[in-house]
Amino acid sequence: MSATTLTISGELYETIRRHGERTYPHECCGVLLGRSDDQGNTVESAVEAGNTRTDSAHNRYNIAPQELIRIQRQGRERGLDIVGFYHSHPDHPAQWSKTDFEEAHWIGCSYVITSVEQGTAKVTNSFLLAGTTEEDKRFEDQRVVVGSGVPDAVRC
């Protein structure tokens, strides 16, 4: 595996995809807790978050800072870090948008996007936010490995 690999259990992968189907035609969003190393990010928990966007919930998402802090604390209590975020793109490709890039600030984290077409999850892709600062950040395609000995974790 390369550093641009996201490893996730089949159960958590499907949980993320079902979340997108449930919130359709609005974007869903959530936080990925797990561990990072030279091989990439390993997801051990997917935590659903509320989309606080009221102006454009069909094509934008926002996680309230208080909720993000709560999720981060929950993870730390379990020895886990935030290793990524996920959201859905209703009736749009599973590719990052200009807005996704502008609002991505967690370097080293995975940004998982699922396209949900007419209420059904289709393609799920992941992108690693690479770089060292806001000025040189960039998204890199990230290989998603589903299963591969990752235990099915209990959601927070």
Given for the second form:
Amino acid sequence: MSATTLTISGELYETIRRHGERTYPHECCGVLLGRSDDQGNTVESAVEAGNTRTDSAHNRYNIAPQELIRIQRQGRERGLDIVGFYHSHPDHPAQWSKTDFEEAHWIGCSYVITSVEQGTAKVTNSFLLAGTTEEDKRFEDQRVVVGSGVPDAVRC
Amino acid sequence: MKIFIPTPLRAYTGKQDTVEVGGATIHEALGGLTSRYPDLRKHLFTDDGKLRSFVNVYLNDEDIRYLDAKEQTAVSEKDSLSIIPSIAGGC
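In place of the form predicted alone, the structure of the form predicted in complex with its partner chain is requested.
And the full complex, kicking off with our chain again.
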């Protein structure tokens, strides 16, 4: 059964939305650390990342592999895995784009997108990258459960 | 040496996040990994044996694509390899 729920504390949920407001009109991006099980992905830490796409930061993001490795290492030291990523869509709907899909390679992870309209965070959606390979991957809508008893942030 | 496996590929390594392999070069170490876990191969390499474009492999803190000897770079037991798919997108 596919993981169709993303569970995140209210504090972390607001943290990633505020990040998108701070970087507006540019896209923000970050990594979600936590745990995965048959029920879905549970976020226990949200780590801000730099957007290396300074050439087109209003509509593109990229996280440097070195930064991902560092965040993955931090997670491992705390018993947490990379379970997802987040980014913002400035003045654009909180729906995955063709670019988001083409550039998505972390099967089983959640891709969280927040629309930021005129500097204010609006809708936040999560999409699970389902499938088994590059050839059969697909995004599935994922239910976002906010503030359901997840321990508050242990921040990186 | 240790090879760190990213979350999506652990389905092919028996859920292991770290795999210990031998080998004198990066090429041999990756070969050891895919020999032990053959299902990994298609996720890392194209049909002609090249790393898939979105798969980054780092020797310690260096992207192996930018090493002089690339996959033929010598490694020691103290080194580690990190496999890290790219993350990007945008509206």
